[in-house]
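Next up: a single chain in structure tokens, the form predicted on its own.
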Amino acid sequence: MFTHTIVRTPCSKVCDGITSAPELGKPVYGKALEQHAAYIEALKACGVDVKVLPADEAFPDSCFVEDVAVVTRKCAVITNPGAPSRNHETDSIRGVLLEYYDDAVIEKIQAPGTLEGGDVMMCGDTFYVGRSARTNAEGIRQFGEILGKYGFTVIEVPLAEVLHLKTGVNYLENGTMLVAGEFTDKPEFAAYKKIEIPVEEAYAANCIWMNGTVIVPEGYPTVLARIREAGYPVITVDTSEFRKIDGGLSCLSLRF
């Protein structure tokens, strides 16, 4: 179970955000602000407290704090983006840290190591890390070294297809994966039961399991319907301003 979240604000240049699909066109400003409210409102309802940061104007991209930190029960890992534009993102992230966690236990991916938040998908005390163009093998052997002093196991998985590992595959807990295009038969995850979603609603794997409730972006019927099937309460979310910058539901909180 969850009890803590935290979300940065985003700043009036998430228009400038990095983006693979610019024929989608550019968040409108006001309008990201308002469905980052909504999300706020659907974390709270899942009963968790969210701290929420002030924007942060030098980087368009700081909405999706996700990215610069990955948070466990045991530790924290403050990561080293691979995207140079994000990569001081960082800088800021260790004092809210401390506010949950030891100094003694955050720990740091160090360059020329990098890793991205958006690639870590935890599994009980099995993390999966996705070998991206963001997270490369030297930040994910530094990962592994860290949470195996933790007890934690961490299995990297190449990705051929998509930005971040959570892009496609999302953890609903009671061993159960939300699961899109090259991930439906990704050996690794065999052992788990699959929620499978067609092509035309892939934007939508990205969705977050929050105390016994998944949050699921609006717009995605057939992805909602197959959620509600599994027999999951639903909450949805419209991030449509936020997909315009290669970002989803669980790019923009760290969730502990």
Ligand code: CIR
Given for the second form:
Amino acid sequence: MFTHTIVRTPCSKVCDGITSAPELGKPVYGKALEQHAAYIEALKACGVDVKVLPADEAFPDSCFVEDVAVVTRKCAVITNPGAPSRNHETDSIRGVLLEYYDDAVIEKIQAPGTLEGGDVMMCGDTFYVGRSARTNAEGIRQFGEILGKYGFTVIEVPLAEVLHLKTGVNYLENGTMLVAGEFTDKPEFAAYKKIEIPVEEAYAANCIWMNGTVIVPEGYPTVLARIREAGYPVITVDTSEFRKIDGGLSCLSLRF
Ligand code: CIR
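What about the form predicted together with the named molecule, after the form predicted on its own?
All chains and molecules follow, beginning with the one already shown.
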């Protein structure tokens, strides 16, 4: 169960966030703020406390707070984002994490290692880490060494098609993964039940499990129906503005 979440209000530069899909247009700031507010309400409806960090105008992508830290029940790991424009987003996160963790269990990925939280998927005590354009072998090595001290297992998953691991696969607890594209038959996930996503709804692979409920992006009817059929209560949140800059539901929070 999760008790805490941390989010960061989108800054006005969110329109200049990194994107692989410029054809979708730029986020509309007012709409992004409205969608972010609805996201916070959805988290609260799942019974968690939501800490809202102020907008950080220095970093267009800073609302994607998931990427700057990995939070576990025993420790927190400040990452070292591989995207140069995002690298210093981590500078302000230690002070926030100190409200929840002892200094001694706040760890850090060091250069030349890179790692972004969007590449880390927690499945119980096992953490799958995508080796991506943002997360390198040295980052995964350091992450494995750190989490090993706390009794966790780290397994690397090579990525070919997507930005982050959780762009295409998310864990819905109960031994079940929501999978799109290349993750449908990854050998690393052979032991899990799968809810498969049709290619035209691939964006909706990025759902989050929140204390039994699944938060699903609005506008993906097949995914919504399949998650309901699997027995989960659902809440939908419109993320259209974040999608324009490759962001989704998981990217917008730290959950622990
Ligand atoms: C980026 O390219 O870094 C942002 N525009 C999107 C980050 C999405 N974060 C995530 O998947 N955890």
